[in-house]
Amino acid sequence: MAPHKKSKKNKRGMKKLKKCRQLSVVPIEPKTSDTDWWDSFRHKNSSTPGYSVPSDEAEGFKYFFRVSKKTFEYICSLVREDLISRPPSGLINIEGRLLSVEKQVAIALRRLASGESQVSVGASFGVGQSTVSQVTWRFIEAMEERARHHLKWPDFNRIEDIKSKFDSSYGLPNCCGAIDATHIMMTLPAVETSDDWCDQENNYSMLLQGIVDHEMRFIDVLTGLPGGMPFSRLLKCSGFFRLCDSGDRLNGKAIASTGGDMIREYVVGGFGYPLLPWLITPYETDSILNSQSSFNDKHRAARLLAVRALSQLKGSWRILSKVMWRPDKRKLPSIILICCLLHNIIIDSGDTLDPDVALSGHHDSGYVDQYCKHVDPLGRTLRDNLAKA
């Protein structure tokens, strides 16, 4: 009997099996996660012209990212799940490694802290411009979702502590905070101009209003509105105004002054704001009494907390002091909010705000001070009672 001939089909199957066996013994090198990103980044950027990087490693880290390593790790813990579950498409760097959560957070923080272009930030990390764009926006979305609890109106115990600190530090009993606003510069395409976005100094800008406590922590913010709006109108557009006006905020127990006058809860603001029953502005400086002049000094010291907080915010997160994009109703307000959240996280984590990075001078340098003439009689009475206290 003649031997059985192997079919061509069997031969092809044997060849395929043999090839698979040969391939299976070749080890495939996995794409490792980029866990040594900090050493690589520090080595690459410490000697970059224009940078004054501290020799101490911990200080160097904070120089680039505005937060300590401990606070950085906390921020990573907030967004880790979101960055892992929804990674950007450009997740692999030029060395073929997967971007770790830590490196993604570092890229986003560096973009926000430096205000440098996406191309420049990408070059410092060894990634492309599109990766910087995707990573930064993923980070912003995750922070909006996970870090909101770092910016909220204080509860009863916290507000009592704030009032106690304003009284002991500035001689302002029952004061709950300081308010101020600033312009965030923008650009508009030549084909799209709007007088609303063009402010009093002929710049295109978006407004940010912030109320801060005694530690310069933001306890209320409003943004997204055109820079051409006066601060008094900005206030009236805020949820804070509606709550106060309806008696649902700054409605804690009034206290008696040494003279027996009742002093309700309030915040302090500059001349750009109206004098209201719950928002106290300074006296005009012409022909004022000594007691009123003394009150103005106390008022100014407390109000400067808000001024300093905005200067610190725009100096720490330089993307806010650069000329940003057109008024995107979703992205720009989100970027501004995240910078406020990061500012608060630094304080809440026991980290320190670096005064050296704050803007020198006023946060709205080049802008003429606004003046609002509106005076509520109840506000005038409260101010007089505070001046006598």
Contents of the next structure:
Amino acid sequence: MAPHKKSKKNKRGMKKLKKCRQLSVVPIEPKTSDTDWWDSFRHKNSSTPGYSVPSDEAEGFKYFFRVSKKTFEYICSLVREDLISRPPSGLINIEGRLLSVEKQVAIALRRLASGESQVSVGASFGVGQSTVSQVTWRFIEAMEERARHHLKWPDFNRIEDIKSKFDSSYGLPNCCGAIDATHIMMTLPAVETSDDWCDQENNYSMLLQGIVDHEMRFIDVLTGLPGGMPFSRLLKCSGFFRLCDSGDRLNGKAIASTGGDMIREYVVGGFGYPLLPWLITPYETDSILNSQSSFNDKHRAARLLAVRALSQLKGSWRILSKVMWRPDKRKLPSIILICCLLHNIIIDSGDTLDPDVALSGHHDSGYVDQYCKHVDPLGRTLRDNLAKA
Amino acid sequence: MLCSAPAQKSGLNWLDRLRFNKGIPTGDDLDLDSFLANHPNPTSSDSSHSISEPTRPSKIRTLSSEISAADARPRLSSVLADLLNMGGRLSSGKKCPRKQTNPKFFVASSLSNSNAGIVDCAQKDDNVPATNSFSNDTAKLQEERVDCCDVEEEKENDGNELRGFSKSEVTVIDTSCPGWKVEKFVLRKNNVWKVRERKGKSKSFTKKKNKGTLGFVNHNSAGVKKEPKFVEYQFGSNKEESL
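Form predicted in complex with the partner chain structure, per the form predicted on its own context:
Following is the full complex, with the preceding chain placed first.
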């Protein structure tokens, strides 16, 4: 028995050796060729029917990946450690070469930006569908860990800056942000008990709630809950609500208005939200005073930041605006989150959000406006004070 | 054993004869994929293109209403029911043969509503071969079946309070929560929504308030259309709310 065991060990050893030899043969894409993927991608896809690729190379890059080359490099640096291809698990090209981090990031960004099928995206890069699937998910997982600092509730200094911008641009003192929500549509398998995901418009969808600052940067995000849930419920399910309700958020110093009324910190939201001491909704338009109408105008302009941010998000990352085919509902929230992170990275990096990319219509077109009747007396007082200010 | 009874007089076995009668290709070189692809059914028509084709909500609405019922894929089901015993019940005292002598259509809706959850489980099992022909994601299907069982167990534990509620496992990402990702249950009964933490998997935050039911109950007026332009929701509190 003993010699037999020994031979087994030897066999294993030989296998390992063979494996190592085989692995060492796998060619790694030379570092000098890191930009080759872009040249070949551009050459291959610039004249594709349906695309209107700008002739300028930098603009062309943004057209496909939504980010500038500089921001792209930054994103690569964030996820390099997680995506770098190492034998034996490294992903390989059709040619048998290990994929560079740059090409993996490009594949993932293209998949998110275009919302095209994995097969189409794979074809445009010369890789298979399964590679696109793996690369995109690895990228999402990596970003989820490495890019969190791009989406956080602002610290004291930052919130002061935001409030000052809301005041100067929209005439809303002590305003910290604007809130809105949207539906991310999907199809579900017929065999699944999918009624819970069926929303009021009979689509299957998942909700995304976002609070944005004056630059349309997401400062708070909630996603993963079914699309049939009203926005007011969604808000109540959020950590943001709990924090505000318990006085742990939007608890900065109240300021005195010109009339001497105290105005605390708050965010603005549409008719779908309740009027709360820290969430201000507009006046109903029936028989309102001039001051209230004027307040509604300011409120609307500020609230549009959130509307435009969601339009920009769904337009830039078209995977969110196209109807996703049977997504894994555990993974879909991560996909949505990464798109929000990318949206913020673009702003943080100083890239301009391309307004041409945003959805032409409302981000939630096809859905009727929601209306929440709830009025908190403290919220009403604050709104009246703001209207008077 | 029960299936080997028919004699092979014509050179074709019973399965080939059945396939031949139904217009399904026979022989070793079956091209069932192309048959299923060409066979009209409501769910497979855009399986490979839906991601790249923007679909209008109204279109989806129609589609979803067609397929959400328990008897989805009727045509495909009938083909499969012809081939397999889909749970037909024989009234005689004889031992039930594994294959149907006279294949019958499986009507899930004929079962009582109280067994709806169990029916769902059964349907998933029965539909595994069919579903696999549309999606190769077998792992996902297995997960779904596990989910289904979990729901049943939880329903028993929850008692009467949650009777009539449907339950969905959800992964919630909330950047205001530590760790961001929280596994939750969403319970829904018409316009009444409840969100609960999933024990063991949740990451605790605001422990004082968050234990147990969050109780986001939207009573009666929720979702009621009062004006043509708005859908009106009541945010107001009630006894079940822990806020």
